[in-house]
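First, one chain by itself in structure tokens, the form predicted on its own.
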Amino acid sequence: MTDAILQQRERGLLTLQLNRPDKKNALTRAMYTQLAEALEGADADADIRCVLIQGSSECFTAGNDIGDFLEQPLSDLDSPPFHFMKSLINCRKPVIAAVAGAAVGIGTTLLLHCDLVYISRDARLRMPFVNLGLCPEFGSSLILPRLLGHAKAAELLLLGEGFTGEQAAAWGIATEALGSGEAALAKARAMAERFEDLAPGAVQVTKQLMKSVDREQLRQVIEEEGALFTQRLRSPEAVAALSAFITRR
């Protein structure tokens, strides 16, 4: 067990806090596993009404821990990051994200699968997959072109261009942009607590209806992306880019 993921339960709310500040909350295999198991536990617990995922008021997550990737490359679709992805898209309970500071790679793509996202206006989001010799993951190659149109999605995925929390809200990636990280975390918690007073069955059925239309296609795309992502991790392009990233850091 690691304290890199802090779990706090208050009434019907489970908060999962990324807590690795010295590494900008970069996600390791162990952290993915803990997040996945917590989501699965919340889904099976009738007393949990909502899950809140957050970092600190200064940083959400820098994405995957690159050193972890190089030391233990993903081998198949049962690897911890894919376990987490499946747990998030299968979660029947509402999932809310509170985002401030950096949200890189999966720190951005996981937001596409949350039900509500509250973000600081100056948050910095980026999906630098191609820049690292990799390819999009977590359904982003399907969702972003549909949400933003091909041209804007291409700018974000092919060029790895960054964008702000204010832009994320304007584009529909986030629910609302707030004036500070503290405000984003506070608003996310306030909205999460509202689910404690709503009929849980009705909430779950509504979420199911909203997600059901593209569920099978999304799962297929996530698997296709995942298979290509694991291949790319072993490519000379990715090894060189990831090693250069570690050296620069």
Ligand code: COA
Given for the second form:
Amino acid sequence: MTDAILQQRERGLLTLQLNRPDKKNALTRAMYTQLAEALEGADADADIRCVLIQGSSECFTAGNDIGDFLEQPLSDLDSPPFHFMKSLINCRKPVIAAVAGAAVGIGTTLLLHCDLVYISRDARLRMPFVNLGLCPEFGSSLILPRLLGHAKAAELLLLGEGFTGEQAAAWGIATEALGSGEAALAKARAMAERFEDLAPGAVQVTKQLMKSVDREQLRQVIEEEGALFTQRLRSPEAVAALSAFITRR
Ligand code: COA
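The structure above corresponds to the form predicted on its own; please give the structure of the form predicted together with coenzyme A next.
Entire complex below, previous chain first.
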């Protein structure tokens, strides 16, 4: 157990904090596994009403650890990032994200599977998959065109254009954009605490209804994206782009 994921439980709220500040909270295999196990535990624990995922008030996450991608490229759909995203997508309890600073790669993708997202206006989001020789993941190639239309989603996914927290809220990727990272974290926490007073059965059934229409299609898309993503990680295009990041200094 490392302290790169801090877990705090207060009454019915489980907070999972990404805590690897020297690497902009880039997610390692061990961090994904800890997050996955915590989410599965929360799902099975009747006393947990809500899960809050956050970074610091300065940084959410720089996405997958790029060194990990090169040293241990994902081999199958049970690899730690898949385990984590499966546990997030299948979590029956409400999951809230509090986002400030950078939210890159899976740091943006995972927001598409949270129920509520509070973000600082100046947060910097980006899905640079093509720029890294990769392709979209975990349903983003389905969800983003639906949310934004093909033309806008293409700018984000084909060109890897960055966008702000303010834009994320305007486009429906986030619930609300706030004036600072501290304000985003405080609002997310206040909203998470609201679930203490709501009937947990009704909350879960409502979430299930909201998610059930797309479940099968999403599963198929995630499988297809996952197979292509793992192939692409070994492609010369990706190896060159990922190595360039590692050796950039
Ligand atoms: N994996 C591994 N290390 C990472 C990382 C990642 N995804 N993102 C950042 N880091 C490391 C940097 O290498 C640097 O380490 P060092 O101090 O030992 O050299 C440290 O975190 C700080 O990063 P730096 O780039 O100096 O911070 P910044 O504030 O200038 O920029 C980001 C922050 C997030 C915009 C930038 O780090 C970035 O673009 N990271 C890559 C994100 C990415 O492409 N992720 C997608 C993977 S699919």
